[in-house]
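This document opens with one chain alone, in structure tokens, the form predicted alone.
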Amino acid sequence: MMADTGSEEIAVIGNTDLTPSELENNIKNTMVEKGATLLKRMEINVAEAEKRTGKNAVSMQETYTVYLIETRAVDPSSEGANPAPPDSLWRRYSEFELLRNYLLVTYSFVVVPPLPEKRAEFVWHKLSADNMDPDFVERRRVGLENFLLRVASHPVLSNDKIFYSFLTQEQGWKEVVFETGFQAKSDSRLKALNATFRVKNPDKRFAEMKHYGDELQSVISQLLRVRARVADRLYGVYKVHGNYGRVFSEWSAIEREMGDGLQSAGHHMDAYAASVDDILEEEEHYADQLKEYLFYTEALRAVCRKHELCQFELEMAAQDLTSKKQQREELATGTVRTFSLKGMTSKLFGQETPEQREAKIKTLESQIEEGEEMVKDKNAESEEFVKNAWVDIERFREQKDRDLKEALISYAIMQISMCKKGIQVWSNAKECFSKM
């Protein structure tokens, strides 16, 4: 709804960070027509991770991990021919963080894909929480590739030139990012928190979506904790089957007729006990899929917080305009409708001269004209922000429903397969016992 410029302005949310010239630059910052994504024109993968040692910003030795990004242009006309060798470059996790922070600020209406966790969370006790652990680094490599593919397939983010430079320009990329000045446009947490508590006309849809983000985060966190506890118990159950194997093997040594059957049954139990490591490694893949959406909830709430902040700033502009109009009316009529320091001053030191009053009215007229223009511009920006944000939220919801459904079904299939494996092991043991 457009805000009236009368005495009762209704503030509507909008993206007030970018000036018209900056918005035009953002449009120029895209490389192809609407609807096309980078993933249709380029193959992207994070091929490997490598541990390195070097000096940090304060000249102290540190060990860190770098990731090899490989890209190859997709050429439909060369289908069937030998593909060209990929271009490659190395990036640190901190550079992925810088890219995402840039995207968050520049495209505040987008639910920006999250990065994989920096340190392991919701782990069961046998899993290392060390961020240099090879298994953790490998899972993070997969997560970083997934992040790049998410961005490269996004209808807006994929066509950003800074993202393209991240994939193709190894040297000088950071300087290009900082030259955009995105850090100066970043909203402080205190500013966002102030808007949350002081906004008067919240959009019900965004308020409900923010609440949904809180609830989804809680549910997924609980699910991951349950899964970690189950993994602990499952590991113990599987490994204790190794004791069956040991006992059957020892028993077979003292039996003449039953020895072969007991020995074979023991081998089946040993194999069953050893299989849990591969099972839980596969489970970590499903846990990482859930963690992605755990971190997605914060991206969703970030869009809603931006909505609150923009609306609050627009409400303040509308309130200031109303105040200026009231001051003009009081000066024109000579009546003060509310208690004010100005009214007390007039009573103590006398009324202003007509010339002083005219000068103040003229100043207020100019300020009111500027205020009306500001509210008008912010209303136009707000409509654009709401439209773009809600389109992306709907896109995200469809993606979330599809991904989580597939992940849960796959997890259930894995559990069924695991149970069948247990049945098969005991069926084999039964056969061994039958042949004794």
Contents of the next structure:
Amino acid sequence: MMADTGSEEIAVIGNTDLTPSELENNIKNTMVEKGATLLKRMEINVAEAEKRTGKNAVSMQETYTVYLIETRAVDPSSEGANPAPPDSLWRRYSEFELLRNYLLVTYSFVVVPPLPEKRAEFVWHKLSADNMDPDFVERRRVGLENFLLRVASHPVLSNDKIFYSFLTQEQGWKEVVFETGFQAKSDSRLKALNATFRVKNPDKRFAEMKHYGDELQSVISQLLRVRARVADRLYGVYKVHGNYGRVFSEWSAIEREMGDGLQSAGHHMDAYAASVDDILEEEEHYADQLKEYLFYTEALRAVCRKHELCQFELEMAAQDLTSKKQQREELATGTVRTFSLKGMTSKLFGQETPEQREAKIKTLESQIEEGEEMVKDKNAESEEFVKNAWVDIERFREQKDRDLKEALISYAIMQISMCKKGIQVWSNAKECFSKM
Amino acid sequence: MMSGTVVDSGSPTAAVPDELSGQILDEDEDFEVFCKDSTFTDGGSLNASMQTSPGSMVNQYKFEEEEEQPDTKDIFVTVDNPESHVTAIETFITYRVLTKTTRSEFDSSEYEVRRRYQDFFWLKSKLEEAHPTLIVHPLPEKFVMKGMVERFNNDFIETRKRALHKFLNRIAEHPILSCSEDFKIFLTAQAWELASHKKQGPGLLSRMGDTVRAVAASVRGVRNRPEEFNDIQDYVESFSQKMTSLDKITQRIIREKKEYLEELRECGPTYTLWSGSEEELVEPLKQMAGCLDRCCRETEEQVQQLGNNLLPILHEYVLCTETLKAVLRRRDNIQAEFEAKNEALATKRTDTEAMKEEIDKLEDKLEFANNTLKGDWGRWKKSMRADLRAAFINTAEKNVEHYEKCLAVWESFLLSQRTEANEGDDGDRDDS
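Okay, that one was the form predicted alone. Can I see the form predicted together with its partner chain too?
Zooming out: every chain and molecule, the one shown earlier first.
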């Protein structure tokens, strides 16, 4: 959960479901932003989730979940007094996806925050992989709120009008998004892939970043898989101790002097077995933090690919310009330096008339003029892109280092809490055993 | 203990003792008579509180503490030093049995012999033969059915060695069993002496006769088993189930922990791998890896502890219940024999005098069997309680230790992160 704020003002995070440590994390993860972000002026939270049924695009009944987005203007002067009731509207996951796709296309130089996973992955056996499972829905609610907060605190994204109306305009928002025509602007996968293979001089930094993104994705995936298996096993260890509880209780029934000690020890064994549920739920939070950055790597790679595409288009334009200039030269001087089909056909079928040649040269001249404009534009575009993208990548990098360090620390805190619980339970059990 | 009492007459009787009988305290004289070594009829010949045992031996291994009893041990036995022997026919392990004693019927104060499992088994049989209603601590099993364990696997030998050590020490602590001639010979005789002694004793035919009588008796069954022995029987039945369950549960915990450990071992290396891609995060990630590796080592130790301490004891008590059942059966047989002869008397006309004498003897035998059993039962319950309490306390302690060590690992991680943070410009970080 992120809250980026400036100076002293701290945006109130309205979701009271945060644990104290999460709240602390939020407030601590601050960064001085250039320019005002939406979050300074507005409270945002995803308060609830509800099941709905309705007809889908092909008129079939479906069940889906909607999330309640609450917003409220932040008014520092009214602090202390009762805050006004928040505005709210309902959105479903697919609308969040639409918003994000719009942002991806419109701000291709930004590492756009990811959405929580569509389907539960890296589950260990107790966690359900079912999208309707209440725990999954709850974690998704938290993830969606996190997404909104990240966007609202981004120096560039938070100013977007479509984002603002996503938060405030329930009806007709979809139409407004489609009207922007962003879908037409999006680059096809094929186009991007093509560029990646054929680009000659991409900025080295982007290549390194892309490589880093790959590595990060790979290592976090591995970590999540291992973690899920460990959680599974830990669950087993704790739960088997519950059997001690049962047998101690039965055994105490046939003992006279040992009975009390056994019975109470048994209760502690039951408590121990039960304690693993809370422990693993907290660990899930850590996994979610890792997952966010796992999904971030995709956004990072997307920016790098966009750069490659820009660069490629620039290179193509330049190449095209060069070849046109060459053609002009050949026509002007009559020499054929490069092999061309035209050259061959003209040799075979006879030279052109001076008029034809003049016409050709004129066409080429205007094409060259266009081409030079094109190259200038593409160059400027590319430079602009590189500049902006690199700023955002730096911002992302700092955010990532901060967040992940916090995550590691909160993991350690969790482990400490788990150890303390263990010490307590077994100390109590030892007391009881002494009374046997 | 040297006065020959089975029950500690000085024990506080706040709760109803498990012996289920108040008469035992008066039975001292009977026990003295039946101690094979006659020098013990006079309790004064040996000062019960004499502590001349080599102090070093006390520290070498754990004693089972019976709080109420004064430390009057005067015979110390150690089993150690397993060695493998290879002959043309077989391979087997011998253990060194070291005895240090101040008892006067031992010619020397120190003995060192080597014994193999067979010898222990022989000793147990002889003791049970001579004292059918005394509870002899179980031997470790002859074979381990688990399948995977090789006979000469180190853990197996170590576990067996400890169990044999306990077996002998329990006998040494027993006021009656420790006086056994067979026990003395086991501890002191050279290999050939032991072999020749083994050949003595009731012949095959006589042993067969015993067996036949025992079978006949058990077929006949007992008519009026005294209530207290019914209670003991019921208890043993339930206790047996509980011990078996606890044994299984503990084995399962060990298994689950091992599997958990296997998975946990992958975490550290993954964080290390990650640190290779990072700049700012290199230190924290490497430290995470270090912490996880340390936690792995702690968990490994914890699992080992469980296997070495709690599991063997639970297993011992599973075996104990078999012993207890056998003892109860033998007592039943004695009673059955007596009852049968009694009935036969009713139908006989002639030769009733001889028979009456026989019946009297059987009655005495029965009474003695009942009393020794009751006495030893109380003794057994006490040491069971002490053993299991100690084992569970130990387990709890080890678990607390484990968590304390892991706690320290993570706290040092936090500390190092905070130190780095303070060197930056962040404010206070609270510990939650």
